[in-house]
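Encoded as structure tokens, the following chain is the form predicted alone, with no partner shown.
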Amino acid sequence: MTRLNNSPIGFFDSGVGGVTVFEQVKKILPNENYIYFGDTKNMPYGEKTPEQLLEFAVNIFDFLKNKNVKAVVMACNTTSAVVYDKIKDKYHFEIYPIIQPVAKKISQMPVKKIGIFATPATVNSHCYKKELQKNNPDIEVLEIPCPSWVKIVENGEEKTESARLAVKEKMDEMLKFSPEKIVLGCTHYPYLLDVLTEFAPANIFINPSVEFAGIIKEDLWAKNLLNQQDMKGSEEFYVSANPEKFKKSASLFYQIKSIPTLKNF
């Protein structure tokens, strides 16, 4: 088991919101060694149809696959949303969608309204709303696309005027639905905190980036999949595009060091 064990666990995300997870997950696990994928050719993916989310998904999996990953993050939740049925059979690493495992969590809160910020794709599949009333079926949920908060985040404009009025407007929809709690479900929104906590007490926003880590941990624990090195794991970064740009957008919550781009997606 040592050269698996000793295999990369990849990531891919549309950009830069899947380093929110990444981030997360080698806190506690920094022994282990990463790759992570952000597709900014195609971001964002929130507007784009199922059967190019799919392919879009296929050769990045591919890629990884090539890496000789031990596992996948999906750390993108539109393509959790959309894609993962799909392809969850079709690898034969590990595969987390962040979705699915989370919504099972969040169901268990003692909460009975629940609101949801997504991609307009992730909100078109109500995968949220489905996996949290799958588990809880006393749960109301609210699900409100965010079209514009994708590309707010990854032209680094979090601090701007036009930014907060993004915001300051979903949150109005959201907060006459009184939610107890409110799921960040994209992994680029926890970037937008400082702007959504004008609106709301930092409590109620659930980063869903948190918990998932921590399944992502027990899960590769339970499948004798941990990396038993004592030295701190390597990391490699890919981008579709823009790598400089990528680099200064993720820096909120990560410092990347090199970050070459991939011509062939």
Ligand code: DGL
The other form holds:
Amino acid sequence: MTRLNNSPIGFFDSGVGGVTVFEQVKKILPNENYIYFGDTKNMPYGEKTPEQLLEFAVNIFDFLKNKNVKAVVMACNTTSAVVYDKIKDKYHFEIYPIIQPVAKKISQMPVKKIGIFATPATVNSHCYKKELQKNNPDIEVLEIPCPSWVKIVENGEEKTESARLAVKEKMDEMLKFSPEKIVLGCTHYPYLLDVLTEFAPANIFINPSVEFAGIIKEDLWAKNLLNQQDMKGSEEFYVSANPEKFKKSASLFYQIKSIPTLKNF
Ligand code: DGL
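Pass me the form predicted in complex with the named molecule as well; I've looked at the form predicted alone already.
Every component of the complex follows; first up is the chain already shown.
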């Protein structure tokens, strides 16, 4: 199948996290056609092994390949950290991992101490630390895993007292390091910004989705892959389980109309 400018852009994540990226990209590229897949049956990815993550990602990439995508946005830090290197040369469409290009941009900022909140699998890979220090070896990095946060977000429990306590525990640990910036290194974490900003000013947090969306647009433009049609694009959402729960939790960032469940994941 030939990739065309009006071929869709695929997005995937373990669940609603990637919607924070999708929403940013859609805002600046409204004419594109989109396909989003949330692997809710297999979430949380942050607690899976590299072998499991590779298997999930290959299934999703194959699904998106069959949809004739021109690009896949890995709207998931965990697979960007653990799987991207293993699959990046295996497909004939553009692949955008979130960590690598965003870490490059962050490393050019005039800051020396950076905190990272991420899933256990992302922290174990030290992908953020490696990518930041590759570009600027003077940066001090502290990576803290937050295993309970993804489930809080998937369950739409951001406003509960237990969510507040879970965030407070990690913020207390992080603030002892006195970071100049804190990266929300999991696409689910921006859903917790209201709680996070109870403990530190909003401008300390970096939501990588914002920078990432600009990077994607720039690269598609440079490769002459942007959709030239002058009309609003289409969108399709799919999950591997619990569509109604997904719709409800995602609504903090994006209103989804319909969302079928796919069985083969
Ligand atoms: N939202 C994903 C990430 O950015 C995965 C979270 C999970 O399922 O553990 O890492």
